[in-house]
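Only one chain is included here, represented as structure tokens and corresponding to the form predicted on its own.
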Amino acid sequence: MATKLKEADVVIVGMGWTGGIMAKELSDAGLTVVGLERGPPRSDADFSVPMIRDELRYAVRNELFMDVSRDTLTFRNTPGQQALPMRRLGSFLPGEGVGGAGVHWNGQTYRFSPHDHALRSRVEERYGKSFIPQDMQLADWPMSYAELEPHYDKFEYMAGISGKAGNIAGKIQEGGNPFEGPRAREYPNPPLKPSLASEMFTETTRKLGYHPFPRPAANMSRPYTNPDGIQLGECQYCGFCENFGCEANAKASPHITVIPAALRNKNFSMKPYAWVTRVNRTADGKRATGVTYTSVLTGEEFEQPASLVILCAYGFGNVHLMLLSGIGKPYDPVSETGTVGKGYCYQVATVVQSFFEDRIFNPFMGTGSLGVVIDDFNGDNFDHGPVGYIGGASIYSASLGGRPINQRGVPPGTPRWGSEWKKATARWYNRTLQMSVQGSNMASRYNYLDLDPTYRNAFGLPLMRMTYNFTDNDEKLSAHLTTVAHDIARAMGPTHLGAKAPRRAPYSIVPYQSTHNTGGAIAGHDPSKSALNRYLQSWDVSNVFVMGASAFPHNSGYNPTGAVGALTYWAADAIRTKYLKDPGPLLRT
């Protein structure tokens, strides 16, 4: 029998950046916060120097990532096929502990462009709706992107973020993003420090006619406080940025900013460790009354009272905890109703290598989001209807850091093992120049979650299964996109230029591409068609808010934590200035 504690004004599961957001902003407003991680807790002291330098720890064993001999998902293509267990990590990394993927991810802050914000509306508005495919389930957001720039604004200070503002009041800015949406004011720091790489795709692609800009960056220019008054060191170009933690805190983690910011106040509390394997309910099921825990240390289940349940637990634990306590109605694809597990989506991302025999790169100095984006290819910038496909990709040259075991790029016809190749890996380390293309991905009537009927976890509970298949829009985006990625390296003058590889269906789990997965708990105007409304508050029970990408409609072509952070900072405010004032529904239906 669970051991019940002492009630609280707001439980929030998981402690990422969208937990670690909500717990500052509600326990500054005088709440008592609870916050629950799964995880083990983190400090800048498990990142110093020389451990964190420890590729095979980190990198390949996945030291910060999900356990997935406790929790996994099952996968299949197609409806038809039978679910297998994920038994290894692959294709995407989501973290666990405090601080959750944000403490090893990038630190790529981009902001959602309006047009994502209303995509359907624009697509059918500028091409039809005949151009929209059968089952394609695009939305607009229920949100506009000027209702979400001041909380960007807040993200991106609370964040310290580096980069060259394109758009300042509706006035276009040399050497940023001139297709971004209005913002009010610069970034808080300078862009990073440009690589050779960065320079030479910059010069290419400005010759091309095209508009690259520095992306914008976690990992900070220059030493810096935030507005909360915590203090980020000035990166080191270590090259152990992406999957590490920061040696330097140099790059912007819910662990260093807003979670040690939420615990100098007195009201908030955090349990690491604590397993959260329900949401529990009313008899009537209209309320949530709080969460049941388990403690992975000891294996005693604990029950959690809260007035107001938070799920922070990255988009795959949200959606998952909404299907095991019964919140919501799962998605049938077969007949489209229910609304959680529906609009699950990932992004379609390929890689262009080159090889520049009278070039030296030092690809060991990087840092997470160095590198230079070209955004002529994204949203609503370019013309989609001789292409006949929607959506697009950033394209970019990054610096991520070149480390030994995984930085083996090799000209095409290398052979795969043996002494050439590793004469050539030898030969080619400092001499690779490396672009990727990062897609979007629509929904789709059959790509979906909901719980699988045969696996179960370690806590008894059915695993969450995924249904998830490339679609024809997506082939085609990739095919187009990959082909301008390799147009620009050849512009570029290698002396061997790599293979080009659009994604094709079927999709597969095995080989990392993207930890950018959304939706399965989506936000809009209608009840019938999403699991949130605009507030990211459920439907069905007016006391559970979901944070997170699993809200997104669709996913876009930039990394998601800028939106995320943006979407949580809106809600907290929709929380303090209207839900505390009349509990209940923020909209009645």
Ligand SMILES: Cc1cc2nc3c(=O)[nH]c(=O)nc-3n(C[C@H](O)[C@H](O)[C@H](O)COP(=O)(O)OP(=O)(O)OC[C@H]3O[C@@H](n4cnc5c(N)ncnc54)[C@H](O)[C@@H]3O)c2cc1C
The other form holds:
Amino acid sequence: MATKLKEADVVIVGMGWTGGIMAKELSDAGLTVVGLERGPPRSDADFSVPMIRDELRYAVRNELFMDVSRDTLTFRNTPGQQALPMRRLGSFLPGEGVGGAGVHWNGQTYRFSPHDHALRSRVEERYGKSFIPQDMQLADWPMSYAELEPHYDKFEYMAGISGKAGNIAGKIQEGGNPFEGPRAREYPNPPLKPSLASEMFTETTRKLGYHPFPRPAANMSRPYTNPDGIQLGECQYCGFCENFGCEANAKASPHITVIPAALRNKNFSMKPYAWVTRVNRTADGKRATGVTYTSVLTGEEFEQPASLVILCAYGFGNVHLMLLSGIGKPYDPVSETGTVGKGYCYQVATVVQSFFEDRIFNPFMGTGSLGVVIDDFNGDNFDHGPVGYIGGASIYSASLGGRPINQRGVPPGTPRWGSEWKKATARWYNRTLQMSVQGSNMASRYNYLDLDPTYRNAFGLPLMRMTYNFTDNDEKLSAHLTTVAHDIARAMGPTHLGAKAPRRAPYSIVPYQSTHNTGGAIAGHDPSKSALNRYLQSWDVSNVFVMGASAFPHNSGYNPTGAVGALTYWAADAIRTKYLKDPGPLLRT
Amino acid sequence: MVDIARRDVLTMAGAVGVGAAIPVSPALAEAPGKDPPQAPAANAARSYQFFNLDEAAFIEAFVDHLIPADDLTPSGTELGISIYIDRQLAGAWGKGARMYQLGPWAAGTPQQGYQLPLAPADLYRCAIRAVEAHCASAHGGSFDRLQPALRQQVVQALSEGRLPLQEIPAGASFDKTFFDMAYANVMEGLFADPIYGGNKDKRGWKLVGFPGVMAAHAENIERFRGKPYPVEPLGIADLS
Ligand SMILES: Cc1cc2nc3c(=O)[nH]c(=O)nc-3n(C[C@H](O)[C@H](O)[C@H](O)COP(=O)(O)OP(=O)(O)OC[C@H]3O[C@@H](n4cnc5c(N)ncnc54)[C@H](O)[C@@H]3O)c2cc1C
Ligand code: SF4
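Please supply the corresponding structure for the form predicted in complex with this ligand (the preceding block corresponds to the form predicted on its own).
Up next: the whole complex, starting with the chain shown before.
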């Protein structure tokens, strides 16, 4: 029997970016809030030099990530196949522990573009209804860019983003992204210092007529104190950023920003090592009564009653808990009914390398976000008529680090071992320029999440099953935009140009691509087509709110966390100003 | 190169009544003249925890084939890469920590990734046995005794998943699975921090010019933009 704990106003499942923001916002509102996190607490001692500068431990053995021996998902490309467990991490790296993936993220922090929020309308208007492929589940987001703007702003100032605005209140700013939606004000911090690769990319893309801008970064370009009085240090360009915790407290992360800010409130308490296995509901199923969790330290089960349940367990955890707890109707791709698990999207990413005999890049001087971007081929910033696909990509130079196990390149045709390989590695390690194409991904009928009929996790519960493949639209996008990136690399005049390798089906769960998994509990206008309403509230169980990229109706050509943060502040605001006054569905169906 | 396999040295040591448990330095076997005999305590860091004698002979030959001695670095074995791999296999990673290991098992597609019921250490053990069986039947000798050209042929075939490995349990892409894992481990042994037993004297880092754990580059990124940054690399142990 589970031990029943004292009722709280709010229980939050997961203490990453979304859980941390919710904890702060709702405890500030005076509610008693309990935050449950399946993984360990994190402190400065966990990330101190020299131990943190261990590529093998953190970037190869993945010490800070989800332990798949306890829980994983199963995967197949198509519904006709047998799904098999992801036995080792690969394609994506979900976080675990206080701070979630926000501990070891890179910090590339974008806003989605205004037309991302009205994608279906925009495509129909510009290209006609018949432009949309048959199985593509294209939808408008249920909130506009303008509605989210103040919440983007709040996230950026909380996290101290270093960047250059491109559009302040409708006025285009020199050096920023001219395609971005209007913002109220400049970024809180100036851009990071450019690397040689950034400078070369800027120069070349300008010459080609594109519009380069410094990538917005959660790595501090100078010491920063955020509106909550939290102090962040100056980034050291240490190159041990992606996959690592920051030794200098210079990477905005939940465990050093929103979570300590929330912990100042006596009415917030946090429990690490608490693995939530179920959201409990009343007998009629209409309301949640709290959650059940297992202490992974003792194995004991507890019930935490609460009037409001907020899922912040990363997209996968959110959808998994909804499926396990019967919140909403599971999606069925055959009849295209049900909503939970629908709209799972990923990204279509490629890398282009080029090699310069007479350049020295010092790749080990970098940050998780250092680079320069063009948005000329993102979203609907260009005419899609001639290319015949929907979506786009941010194309950028990346100076993320030069850790030699993973971040090393040699020109095509180099043998994989022996003296020749060694010679090439010695010569080109410091002379490689890396660019990336981060392509969007649209929801498609047969890409979805449900419960696996065979495999179980350490708690005896069914694993979640992912059915996912790249579509024709994805292949067209990747072929076109990888060529654009390749042409940019060629225009820089390299000694050798790396391979042009656009993504093609079948998608593989093996090589790392990105931890930008979206959808599965999408927000929309119509309860028969979406799991959540525009406030990220479950249509079916009104005291359950579901945060994170699981709410995205499609994935964009940007990193997701700027939008995830904005949506979380937006939902917190709706809870504070609307829900608490009149608990129940915020939109009547 | 001294034409005497390490296995023979160990067997001889056994034959004269020195227990096989007594560690013998790999370098001693390779080049007895260079490395004077050390006290067992000093040798402990260079003797194997996981590999048996046959496996050690295979892995040393494999590592040295991938990372041969030349004017850029000493051989992979001298850089400690075989010791690195041994320690990894003897430790938690080799035993399958942080892997989902429950059945049922099916071969799956390459896109579904690793599906063998074997932890990495078990995979090495089975695969080495199978590669050796192939070398014996196809070439009449163990892998470490093949001529370099033949070794290259075996490694090439292994890397392309073309080597028929008889003793292997079911698994669609087993052959390449082993090579991919071993290849990744060799690269780790060359480039991981020396605390793990490889990258001896930071020769892997020196090869490419990676400065190691000292990484306060807020000023350097401007000062050294486009210019060489020549420093002696430092590892975790240097700062501990
Ligand atoms: C290596 C890496 C690099 C990245 N780089 C970028 C980047 O540059 N830019 C960007 O925009 N995004 C990036 N991301 C993605 C970014 O980290 C996520 O978008 C963000 O952290 C999502 O916030 P979240 O709150 O939804 O999930 P998380 O921050 O992951 O937090 C979820 C938390 O819930 C916990 N949890 C899950 N299930 C349960 C359960 N059943 N019970 C209790 N707790 C549970 C988890 O342990 C975790 O701590 C990166 C991710 C990774 C892994
Ligand atoms: S690159 Fe900067 S933000 Fe990232 S870990 Fe290093 S010091 Fe921290």
